[in-house]
Every structure is written in structure tokens, then in C-alpha cells.
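Just one chain is shown here, as C-alpha cells, and it is the form predicted alone.
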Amino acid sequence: MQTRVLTGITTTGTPHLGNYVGAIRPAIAASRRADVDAFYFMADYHALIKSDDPARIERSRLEIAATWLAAGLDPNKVTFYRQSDIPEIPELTWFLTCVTAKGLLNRAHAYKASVDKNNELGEDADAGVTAGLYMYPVLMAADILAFNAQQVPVGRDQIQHIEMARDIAQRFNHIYHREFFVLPEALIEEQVATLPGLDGRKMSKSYDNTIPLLAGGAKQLRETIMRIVTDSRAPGEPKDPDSSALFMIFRAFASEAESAAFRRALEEGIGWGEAKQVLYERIEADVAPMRERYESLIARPAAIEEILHEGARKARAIAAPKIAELRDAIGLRAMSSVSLHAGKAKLPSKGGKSPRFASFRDSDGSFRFRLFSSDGDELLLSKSFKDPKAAGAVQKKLKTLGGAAATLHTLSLSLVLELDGEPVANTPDYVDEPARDEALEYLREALDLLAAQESE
């Protein structure tokens, strides 16, 4: 069974070494595994939070797409798309916004950092804070939950956002009494999840301390590496590898043997200029082949556009049914469907057809089933099961359970069926409590008919 893995990069600048090591490289490596269903995207909606420069965002989208492809991403084996090409994502963002606690968003690191900075300057706590920045975690949750991604490769500083996505998904599942969303997990390469930048802080476009990955060519790569801040220890003086940005960046690209040799060279007093040249040569060995492919792609933007359109088509084939399911669950149904849920759960006559089960597989790969009346009205919708045998075992129990033995709990306008103390299925929502109570009796009678049929 495949694991769905999803990640993206915000389109506000040129991809740098930190992007490559922390996100692009592990994501592409994962996409080549047979057990991974990979979804990779350009987070251009997120970019609007950080930049109001249209030309910068436009150029960044091109550079990032070309970088992923040049680094080895195969669009035939993954789903590669722009966030803004998926209209289901902003719609899901609003659905999730309506169940997300403000207190949860108050604890988001980016928002708290802005507030703390304003407080230090004596400004109003929310000065310069947009709703986009505040709602960033909800949009990120929608990116993930729209496709029921199971793993999300992120830097260590992004773990909180994955935890918040889990909290939001659990809240939605709880409110609407069904496991709509898989709870995602953060996937981190412990050793290289975050690279230091030119000034020793985390490499980030926000700090303007990045080392470009492909743009600018070998010359710019070397010139930038030569600007990495080091201490004042002269050639011949031992250096501390564990506090050196050079060493931390080097080992992200090197083998264990190469890293051990570089560590010894630093401890034995290699000069900083020579050490930077060693770092440049090691990185350039990996980057040069990618740069050649990158420059070819940048020269053909129409080809990249075609790849992204196909990726969006594949992504929407999954997101659209998910949103349709959620719209139905939260009450945004077509008017023609209301009568189905408002009337009686029709029971077949004893001489006619019996209630029947219909099994199906969800877009996330899980298994579910419905119980229909003889007239085709839905009586029950099961929860999600990872194993089809588990779904079949529940159906088997329901066929022999009988109405009197069924444990059915009433919610505001629906019913929940439990087996062995665990909720296994829900009814549709009914228009009012009398209709719900009437449906309860029809469901018990339907279960009696199933049990009678099994005993024949």
C-alpha cells in the first residue's frame, strides 16, 4: 500500500541550498520509491502573504518549477502542480476556518514572532499583521488535507504547522462525526533538516542570507559561499566543526567519509578561505548537472506550463470528490437531495427487494460501505477502514445483528451506529428531530430484515 507524501515551496524567491537539502532532495528521493504516492506543489497562495511584488512571484514560480524538474522530479510518476490551480484548496480553507479555534492560531510561531517584535518596538501588538499571516496555518492544513496526505516533509521549524493541521482535522472529524481526514505526520531528515545561512542563522529568504542553488551559475555559487561568516581563527589554528556553518552545510552534501575528512581538516587548522573552496567544489559536483537541465527548462516556459496543467488535472481528480463529500457533510447540498434526507428511510416490503450493502474505496485508499434501502435511499454510511477485510467483517456483523440488538445513538439530526463500543457508521442528516426519530425505527426494521434473510 502506498503512503501519500506532500510538500511544497513558497514562491517568493530563487530556490536555495536550504530548500534543496530540506525539502526538494528528500521529496524527490521519496517519489522514486514504489510505496510512495507523491504530491509536490508550488505554494503561490502562501507567497501572497509574504510578497506584493507580482513580477517576483511570477519569476519565482518559473524558477521553482524548473528547479524541481531539473533536480530529477518525474512528472509522470508524481502529482506536480501549482497551489493556485486547485480551486478546491481555498474552498477547503474556509471550511476548516469555520472549525478552527482562534486560540490555536494565536499560538502559531510566525504570528507570535510578529506580535513579540511589535511589543518590543512599543507598537500595537497586531501592527502590520495581515489576516493572511494569521490564517497561514489553516491554508497549510487545507494543502495537506485536500489530498489526505499521510506524510509531509518539513524543516523542524514547520513541525508546529503539521501538528496544527492534525488538530484542525480532528476537530472537523469530531464535529461532523466521520473520519473525513487522515491525520498527517511530519517527515524530517534529522541531520540536514535546516541549513545555516551566510550569517549563521537558518538559511531563509526572510533573512536574506541564502546561497542560490542553480540561478546565477557556478560563479555566483562560489562568490556566495566565500561570503559565509566565519570566526577570526587564522590558518593553522584549530577550528570547531560543530559550531561551523561550513561544516554543517558540507555534511548535507557529503558522504560520511568525506565529512570525517573535512572535520579533521578543520580541527587541524585549514584556513577558512581554503575550507570554503573545498565546500564550493563539493556542492558544485552535485549541482552542475542539475544546472544544465535547469537552464534548458527555463528557456522553454511553455513546456513547464503544460506539465503543471497536467499536474493540476491529476490533483483536482482527487480534491474535487473530497470537497463534494465535505459539502454534503456540512449541509451545502443540492436542493434536490434534501428530500432524500428529510423523508422516511423507506423500508422494502417483505415481498420486494431487501436492504443492500455497497462497498467502495475512497480517494485516500481507505475502504467504506453504504447500506441502502430497496428504493436506493441511503440508510448508513460507514467510517473509513484501512483494510477491506475489516469493512467486510463489520458488514457481516450488521447482517446478523438485528434491530433490537443495534446500539444507535441520536445526534442533533442524525444517528450513529456502534459495534462493540466503537462508532462504525452514520445515517444522513434529517430535516428535524421527528424525521430522525422515525428514521431510527425504519433502520431497526431494516436490520431485522437483513438478519431474517441471513437466517433463511
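Think of the rigid core as the biggest set of C-alphas that the two forms share within 1.5 Å after superposition. Bear in mind that the values here come from a model prediction, so they are computed numbers and not experimental data. Residue numbers count along the first chain shown, from 1. What changes on going to the form predicted in complex with tryptophan:
With the core superposed, residue 60 shows a C-alpha displacement below 2 Å between the two forms. Residue 209: CA moves 2 Å or more between the two forms after rigid-core fitting. Residue 219 shows a C-alpha shift of 2 Å or greater between the two forms [criterion: core-superposed Cα displacement of 2 Å].
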The other form holds:
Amino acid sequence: MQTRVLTGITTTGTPHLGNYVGAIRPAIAASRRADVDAFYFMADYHALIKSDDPARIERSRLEIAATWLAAGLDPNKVTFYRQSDIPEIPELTWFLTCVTAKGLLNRAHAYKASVDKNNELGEDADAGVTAGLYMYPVLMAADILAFNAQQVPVGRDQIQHIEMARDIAQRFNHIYHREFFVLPEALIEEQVATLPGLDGRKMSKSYDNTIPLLAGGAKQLRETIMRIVTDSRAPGEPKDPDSSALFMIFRAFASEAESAAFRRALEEGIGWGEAKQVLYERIEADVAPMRERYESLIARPAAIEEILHEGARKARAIAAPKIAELRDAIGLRAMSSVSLHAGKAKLPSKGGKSPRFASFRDSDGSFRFRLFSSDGDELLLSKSFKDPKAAGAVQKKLKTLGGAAATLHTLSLSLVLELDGEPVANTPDYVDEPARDEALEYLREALDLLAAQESE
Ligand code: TRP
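Let's see the other form, the form predicted in complex with tryptophan, since the form predicted alone is already up.
Okay, now the whole complex, with that chain kicking things off.
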């Protein structure tokens, strides 16, 4: 079983060593694990909340995509896409908005911080606050819930947003009486140390103490490392590695053995200038090949665009059926199915026909069944079961499922029905897509009828 891990990368600013060590590197390592199904995306709709400078938005998206790819993200293994390429995300945002308590959003840290600041300054509480900032947590919930993500790796500052996503998901599930959404969990990497910056405080853009990852090349990297603040011990005097930002940064890149050797060198009195050169060379050994890949990617933006399109295609293959299911569940349905869906599905009149299952033994000895509509049309053919009990158990589940809860994926001109993430039955191939889509409505109606009968 794979765990679906999803995270968003806000496309503002230029990545620094702290971002690399704290987010990019561990996310790429996780994406290589066989038990992880990773979804990484650029949160460019979120970026619009922070910036209204089109050039900056454009530049940042390109740089960040190139950085992740250069750092080793394999788009064949990971679903890597742009939020703004997935129209199902804003669509879901609205569905979620309509079940989200305004009071919940009032309590969001980012919004509250703006209000507090305004109050301090004697301004109107909402001065300068856009509805975008206010809605930030709902958009983020849609990012996560559209894909049924189980784990969401984030920094501590984002934990509240994940809790809100859970709240919103639960509220939706409750209102519409089904477990539509998996409840996501925040994944906080405990081992990943936060990297100190030039002044020893946490490396952060807001402290202006960052070391750039790729921007400015090797020269800029070296020059910035030379500005790391140290104590005034002279060459020859023993240095304390454990109170040194320089050593902590080194450790984030080096092996145990390399760190032990560097520790010894400091304790034996290596000069700070020389120590910084050692640090620079160690980081540059990791960064140089990345920088080379980065330059070649940045030179071919069309190739990056292509990778992101492919990612969006993969992502939408999951989000689109999910949204179709939700539309149906909340009542945004084709008019043709209105009467059958209104309130509870209507039971066939006494003596009237109802959908029915027919079990049979296949030529290879396995057990299968078909589902026929009330009119006798074949709706589904099950997969083969070795055991008739297993086939019976699936029929039993289908009887109580109901149309809205059925997970149905399109497979060119047919549909696949899934139960608990496993494909269990197929429709026949239809002549064209409209016929297939009509059959989808039909099938949902049949499932509703079965469920209504079961609950009688
Ligand atoms: N808000 C996140 C941050 O600033 C970025 C983000 C947007 C995100 N959507 C997400 C993270 C969904 C995880 C899941 O870091």
C-alpha cells in the first residue's frame, strides 16, 4: 500500500539553503520511496495572495520548477504540477467555502496577525486584508482534499491549515452523509534540523540572513558563506563546534565521518577563514551538479512547461472524477436524472422491476456477476473471483453503496467501478462518450435504487 503524500510549494522568492535542507531535499528523498505516492505542486494561486506583480509571479514559478527538477525530482515518479493548471481546485474551493464556518476562518493565524497589526495601529481591523488572504485556508484544503492526500509534509507554521482542512472535510462528509474525503494529517519532519542563517538565527528571508542555493552561482555562494558570523577566536585557538552556525550548516550536508573530521579540525584550532572555505567546498560539491542542470533547464522553459502539463494531466485524471462525484452528491446533476434523484430514490412500484444481479461461473471456473438495470440492460460485469463468497460480498456492498458514493473512473468508452480503491467491475464499451456518460447516470440511478431497497 502506498501512502499519498502531497505538498504545495508557494511560488514566491528564491530558494535558499534553508529551503533546500528543510523542504526540497527531504521531499525529494520521500518521493523516491516505494511506499510513497507523491504529489508536489506549485501553489501559484496562493502566490497571487502575496504578490500582484505578474513578472515576479512568472519568474518565481519558472525558477522554482527548475530548482526542484535540478535537485533531483523525477517527474515520472512524482505527480508534479501547477495548481493553476487544475480547474477542479477552484471548483472544489467553492464547494468547501459553502460548508466552511466564517468563524473558523476568523481564527486563522495569518488573518489574525493582520487584524492584530491593524488594531495596534488604530486602523480598521480589516484594512488591507483581501478576501484572498481570508480564504487562504479553504483553497489549501481544496489542494489537499481534491486528491485524498493522507499525509501533508509542512512546516510548523502550516499545522493549523491542515487542521482546518480536516475540519472542513469532516463538515462536508457530515453534511452530505458520506466519507467523500480522507482526513489529511500534517507530517512534521522531526529529524530535519532547521538551518541557522548567517547570524545564527533560523535561516529565513524575514531575517535577511539567508545563503542562496543557486542564485548568483558559486561566487555568490562563497561570498555569502564568508559572511557567516563567528566568534573572535584566532587561528590556533580551539573552537566550539556546537555553538557554531558554520558547523551546523556543514553537518546538514556532510556524512558522519566528514562531520567528525571537521569537528576535530575546529577543536584543534583551524582558522575561521579556512573553516569557511571547507564549508563552501563541501556545499559546492552537492550544489555544482544541481546548478548545471538548473542552467540547462532554465534555458529551455518549453521543456519545463511540457513536464508540468504532463503532471497536470496526471493530477486531473484523479481530481476530475472526484469532482464529478461531488457535483452529483451536492445536487449539481444532469436534469435528465432529476426525478430519480430527488430526495430518496423512488422505489419501483409493487411488482415493478428493479435492478438485479446475476451470478455465474466463468469458463475458467472463476465466479463473476452482472448487474442489470430495471429494463434489463447490462450495466456492469464484475471481475473474476476465485471464491463465490468474495463475489457475494462485493454484491452486498454494491447494494448499499448508493450512486453518489460509487467511485467510477472512465476508461476510454467504458467505466470502472472501484470499491475500497480496488477495481471490481466494468461497464460494457459504449459507442461514444455521450453514450458512456449517459450510462454513468443510469448506473448511479440503479445503485440508488438498490440502496433505497436495502434500507427499506
Ligand atoms: N501554504 C503552504 C506554505 O506556505 C503552501 C501550500 C499551499 C500547501 N497549498 C498547500 C502546502 C497544500 C501543503 C498542502 O507553505
